[in-house]
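For reference, the chain that follows is the form predicted on its own, supplied as structure tokens.
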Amino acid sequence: MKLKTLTAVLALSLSAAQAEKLTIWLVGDNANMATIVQPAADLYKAKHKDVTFEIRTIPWSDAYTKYLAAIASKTGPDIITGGLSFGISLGEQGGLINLSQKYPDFTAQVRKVAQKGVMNSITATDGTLFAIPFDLTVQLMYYRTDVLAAAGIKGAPRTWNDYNKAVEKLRAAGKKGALIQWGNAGWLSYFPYLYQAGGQLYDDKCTKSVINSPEGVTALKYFTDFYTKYKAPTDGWPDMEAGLASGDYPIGITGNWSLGSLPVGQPKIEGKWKAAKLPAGPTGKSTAFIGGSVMGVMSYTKVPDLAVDFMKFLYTAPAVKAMIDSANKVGTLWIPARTDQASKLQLPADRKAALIAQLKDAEGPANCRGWEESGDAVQKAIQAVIFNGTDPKEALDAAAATMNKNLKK
């Protein structure tokens, strides 16, 4: 009996030693993010029965501060998600594992399948990758097919010129025209036109700002016309969905979230609206701004290999589908970083096609040093042109000077 008892105790001790726990903190402003990831964790646990999970959602407003506190105390989550800039920022402070150094095969695979614009944003200038893309948010154009047709407009505007002509026809027909919601009258909403014109925020090696290039000036002049010539609303967050529903603003540009919220919030216009890529600029490109979140492993974790193995699993087709399906159940459109898996999204075929097409032509914020500190200067420059009539070149020269100064800090 004593031998059996000892054997049982040893077996129990061995099981306890083998058991591992993953604590995951996910940014989000409601509990849905934890709900979305849980089914993927359940799938993983089915094949790794000794692994347990603690998954919680952290408000965006508190996330960065909480992560810094966890890094300082070396206690808290093993895996985190955060804004696109979190990876480089926390990683360069020693808070996240250098994934490209410690897990090169994994990061090489991620680079092959993740959305390219986001990868550019989250990779440090020396090629280091501290975090991988987790999910995506991208701009789209939404339009009322019936209202445009009544004004003599055939389909979605495909170019800058088409867009201007469409707004002119809508205003002539008694409508207010078009609006931008996400980042309205600021650097984020200017961003796609900068890239569509062939410009960039910085040169490819992050040695200087090139926002004040001829292409940047062309983009700002065109962008300014939205507000000065075509009278688009300038408030911080115009109600695009209400504008579409009323027909006052039959064209609107905002994030992909409206693909999910419009059918629920404005059911009376279901079947009367479509989504499309942004109109193409002089380069022929329809580049949109893309955001989202990244996922990284805390440097103090005692289970780094397990954490990375779970992150690898989240990039598999079964895990992606589980998260898409879970998001759909709670009324959220969750877009995976693997754009080849976007076909699994539960959307009407035409809306899904528009989203997938835009994901192929989208860029994220700069990965250059000092960009986070420079955003306000770019915002002020753009708004000085829109609201005060400042010369576009003069305004962008001032923004570039601040960006260059911050590059050297």
Second form
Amino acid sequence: MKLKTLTAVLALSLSAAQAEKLTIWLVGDNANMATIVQPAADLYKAKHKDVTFEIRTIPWSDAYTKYLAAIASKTGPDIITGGLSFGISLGEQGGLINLSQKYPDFTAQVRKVAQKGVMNSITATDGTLFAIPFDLTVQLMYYRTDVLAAAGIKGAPRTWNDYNKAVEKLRAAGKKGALIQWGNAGWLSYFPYLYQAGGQLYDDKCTKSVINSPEGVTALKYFTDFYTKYKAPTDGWPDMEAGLASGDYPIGITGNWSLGSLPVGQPKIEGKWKAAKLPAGPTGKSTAFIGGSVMGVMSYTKVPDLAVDFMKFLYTAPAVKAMIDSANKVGTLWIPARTDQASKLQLPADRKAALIAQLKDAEGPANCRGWEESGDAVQKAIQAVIFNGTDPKEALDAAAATMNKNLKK
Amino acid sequence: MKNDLGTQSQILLDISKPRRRTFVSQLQVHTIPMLMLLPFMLLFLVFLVYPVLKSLFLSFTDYNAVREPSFVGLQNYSEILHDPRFYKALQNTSIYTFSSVILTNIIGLGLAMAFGSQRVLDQILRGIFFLPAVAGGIAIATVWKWILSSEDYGLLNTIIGWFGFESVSWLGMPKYAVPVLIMYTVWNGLGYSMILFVSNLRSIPNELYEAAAIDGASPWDRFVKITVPLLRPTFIYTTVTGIIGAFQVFSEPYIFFADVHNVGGILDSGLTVVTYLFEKGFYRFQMGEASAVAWILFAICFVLTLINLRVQRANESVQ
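Rather than the form predicted on its own that you just supplied, could I have the structure of the form predicted together with the partner chain?
Expanding to the full complex; the earlier chain stays at the top.
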């Protein structure tokens, strides 16, 4: 009898413990992502003793497949993070909880504090939100102060014109010029110039593509010059940090990750480089592309309320600080979706100021139907102009036709 | 006598008739071999036959790995055969396949003839030429990506720079994409074909060359009329396996040209049939279309192999 009672108590306590377990899969290309979130989980656990965590990092290359497998088998994580497109994509397939429908107060709160450009990207055209922003990645311009000064360039180029003049001066001084790393010669690196020129991918209501507008053409002509006139390298992913270190490419544009990796990878040029917002286009805007990851709750989870409660906690100031600090300890930079918390980032003042300024003027990819399928067509249009000399208007018309076709699918 | 013959032939007929075995005796004979084959047969059915048939089924469905597959008939095949990117992939793969197979055979044979002897130096050189075949794969392709980089740390451009030439964007210009793949594959595969040719060359009797030389045949005549025909088995083997392997190339173009948005590189200049399949399956999650690409690829390889074997057989009968 005693044995039976003991077994029953044990079984009950085990099932209670299981009910309070949160399994979290985080995308990342090293194990750091789990390390970054763990201190926040520990803080949460201090107030919720009965909750246990299993936090795992999933490589970017495998993430979507693993999530699909989890959804298909209805086993796996309760919370996931993934690329900006993962929310709408997995949500529409029934894999994620519709947060705006089930937790409207929470999503309203998130809308108030999260970076606006990213929020636009991850909100479906009918206003549905399947996932909320988790962290951010934004483009920045990096430059060598000493090399620019030696070439007679004062400070960072602030406008399109300044940028071109700087590249001309650098090339005249025997340097190779400027390079783009993130999204090189593709739609992602064209994207900022499109917005800086006053263009967009689609109209505001996602009824048609407007990439072939006069602004779009202006942006593409300007962008093409980097490669045809100023001979920027066209390799998929040129090594910007090595280019800065050698001084061959004293200006480069890539993601914010180099704020963290340049001091570690190229200590010899510490103090000789700075980061700045992208140069402003004809509209006066310095809009950059913003990416990052989103966080959602799997539709099959047995603990949806707990999962959302933990996600709410991750948006609090102490949790954000804990994650920023733990990222700093492992030598990386973690930018919270709450840009008002970016001041807590441990960076030199000038670099932090540049990052915060750029975060305020950044847009994410389109949330319109069919954009995922249309990216290739835009990429092809841009590359046809750069490599085959196709007329920019003609190329963008072709891209717009494909985008419109995909809008209707 | 007639009766004797009749009896003998009757006996022979009886012997030549298979003995009728009962089911039980057949079971006794075959049970143990079948049991021994059972583990293999199970694995064969589960991991080969089932996936192959499943992919054939999926090729007629709309399937995204989450929702249940829904039957769409030949729609996936039709979409692929109307997709210009598929033809770009096919064109790239065909140029890559035929160039790499021909060059690997020619250079492999050349090396086999030059370094085929048993001298120590030749053995060392053969080992060196064979090294890429041993060390091939993703790591080596990654090293080549560094060698071919257009940056100053790119080895090839550094060497070119010593001679005063401008850097070349080997991986960043569409016109170099397929040639770079061919060059890598030839470098990687010539050691293997060289070893096959060496072993085949050793099996050719020396007397044939001596007799031809006595008859006044020039070295070229001896090569064309003795060596080449007798190397036919190796040619058939390297060509057939080369074509099948080359049509399935994936890791090298993926490492050289793929990024997070696109697997084919600039203007799809490095897109191959299998990277196209991979993109359909694992970037777009159109598993039905990806399965259809796999079956189209199978059909292409099957037809090319048949043509190749027929051509070789026709050549044999002419000679």
